[in-house]
Amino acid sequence: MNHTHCPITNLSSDFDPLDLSDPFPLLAQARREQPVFYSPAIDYWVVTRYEDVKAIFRDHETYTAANTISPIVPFSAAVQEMLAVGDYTPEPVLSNNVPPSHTRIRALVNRLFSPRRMKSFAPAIREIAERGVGRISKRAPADIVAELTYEYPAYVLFHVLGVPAADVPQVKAWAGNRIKLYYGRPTADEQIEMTRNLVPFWRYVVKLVAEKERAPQDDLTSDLIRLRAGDDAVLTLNEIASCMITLLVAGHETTTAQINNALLHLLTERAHWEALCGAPERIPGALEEMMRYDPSVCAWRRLAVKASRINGVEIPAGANLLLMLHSANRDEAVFPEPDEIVMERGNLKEQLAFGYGIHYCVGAPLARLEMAILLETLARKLPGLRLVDGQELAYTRNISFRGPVALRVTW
């Protein structure tokens, strides 16, 4: 069958790219029967097998990152005018950038997330975790998302980037709004309303960078300004602001969802939680299996700049690709018994929750550190943690970020 000329199949019609409530059965069917298929709902080719996804990440010349942060619903003329009037000028810097610009900026940003620099933040992160868990420990039952995991990664990331604690609720709200605008399917009116929040978010970041340039502090934004050393050839202030708004969105919404996914599965199969409470040194390894089993970044995007073949399917030049990371991470060819939680897998470093290749998630060391610290704190302070029976889980409709919006627990 020539999928280029007749791309609509049963899988195409059955697949709802924004429905993340239980995507795994259909993805398993796709891996078996049609590992690459076309989704007319969003005009993307969907790639489900591990080796194909990894090969696409590796070949960044054929499959570029240029479309990674493109809105699923193109901005209307009214939205574009609002952004222009609001001086909204972020530019590609990290996840949606391409060499040579990406190579230059990534080399600098990598230096911010070195193991030594991350270790320097660990005491402050532990304090944030202790404070958050201590606050909720007195009032069970609770929605642990609303009470703890929604804000914890934000306080961590904003401390690391130098955002004042008083601004955290506003910046968190702005960031969530941006995800819905870019990765969901807002109506024309919703687009306009969300854009009204996007412009002040950008202006806030530009102002923050200007303040750090005047008075650098002990944070990663100031580190980047120091590396710039006043030289636009190294990095412009607009590029620094673009890095910051990218990190302020990607660096905590994803971590919130990943912590929620981990808690959901550890508490559903509670023997795993009890084992970690008894041996907290195993938590970092357990988190790797949680990221394999249910990654919060469940899909990522690439743009085919020339015609190619993926698993025998002809992909035309200019095609958009949706790489199903949560499907790749459950590929039977790489992870035996993929639908089972197996903490001691020997190849967990092969999981793709943080991507692969030149665009591998720059914030992965921080995400791993803060997730491990929070789970260690919960295991120590609330070992009796368990799920409230009978709750129904809900997931935000979007193509890329999966995690329950609420998770009721008691202890």
Ligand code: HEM
The other form holds:
Amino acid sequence: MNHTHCPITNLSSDFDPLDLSDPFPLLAQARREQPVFYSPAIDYWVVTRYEDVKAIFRDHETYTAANTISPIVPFSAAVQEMLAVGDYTPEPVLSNNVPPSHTRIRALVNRLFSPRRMKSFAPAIREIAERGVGRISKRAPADIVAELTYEYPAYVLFHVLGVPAADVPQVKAWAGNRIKLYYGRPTADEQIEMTRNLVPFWRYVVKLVAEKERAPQDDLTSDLIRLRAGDDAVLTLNEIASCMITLLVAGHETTTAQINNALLHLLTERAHWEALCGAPERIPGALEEMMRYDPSVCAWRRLAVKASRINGVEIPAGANLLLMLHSANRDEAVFPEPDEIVMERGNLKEQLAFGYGIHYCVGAPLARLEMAILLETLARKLPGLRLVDGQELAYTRNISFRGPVALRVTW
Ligand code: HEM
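Let's compare: the form predicted alone is above, so bring in the form predicted together with the named molecule.
Full complex below, order starting with the chain above.
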């Protein structure tokens, strides 16, 4: 098919990229009928099949990650002025960076998340999980998001990064604001208001890095400062602050939503939950299937820097691509009976919830560890956990982050 002249099709016009409430039927249709289609709503080419998504991730020279944190609604002149005045200077370091700078920085950040380092944090993470589950277990029914899963990944992340736990509510609010500003569709006035909240977030991070430089501690921020060893050729302080603001956004909303998706499905088909309560050693494997079935980063972006063809469709240089990870993960060519939850799939390590290739989620070891610890704690302390009947699920309007906003449970 050649879409050079008019790329708009029925799928293009039916697809609302910000509506994440029930995306799967349209994506299944796209995989069958038109696996690559254009979305005029956001001016992105939407890629739905597993092999195409993976090939794009693999070819990072044709498809760079430069657009992964570009605002969907470009910043107005007023916003740009506010950022300049506010000395807002984060630079591409990880998710939206390209080699060779990405290669240099990523090699250093990889060392922070080594299996040994992660293991050293396990006892502290267990304590955070015990405390959270202990608190919620006092009153049923409860919204488990508001009472537990919204905060838990933030407390874990703050502990490992060495950020004071008392700052969790403020930083969560800033991070949520940043996600809406970049991934949502704010009006001009909302964009200005959100920017007003973005500048103090950056200042907070810059101050944090300066404090750790003065007095390094046993945390990942200090690890990065130690790796720099005062040498700007290794890593500048502005790059460290840019890494920190990235981690402080990437490292908790994603995990909150992934835990919510996992709990929703395990408790909807409750036999799975009961099986895990009886055999908690299966929880890590079950989490992989949950990530395949309903990944919290449901779509991720790439920028085509040269003209190419994807599945027969001509993609012009400069085109934006939206890679539908939740569609790739339900591609029947790779995962038979994709709409079923099957815990023992032989090829679960092929699932794409953490991306693939040079930008593969650097926080995956931490995410896997903290999710498993929380589910183990819940299975042990609240095996009677169940969903409150008849609740309607709500999802925030944005293009990338999918998870129910609230989840009412009882036990
Ligand atoms: C279940 C939770 C999580 C999910 C589903 C998730 C998913 C993803 C995805 C899809 C990517 C893009 C990969 C690509 O472009 O190929 C990514 C990148 C990234 N993630 Fe995660 N993530 C999670 C948790 C975390 C945590 C806990 C952290 C930090 C502590 C983190 C930090 C990052 C960073 C810094 C990148 C950019 C890496 C790079 O470009 O080199 N993520 N993640």
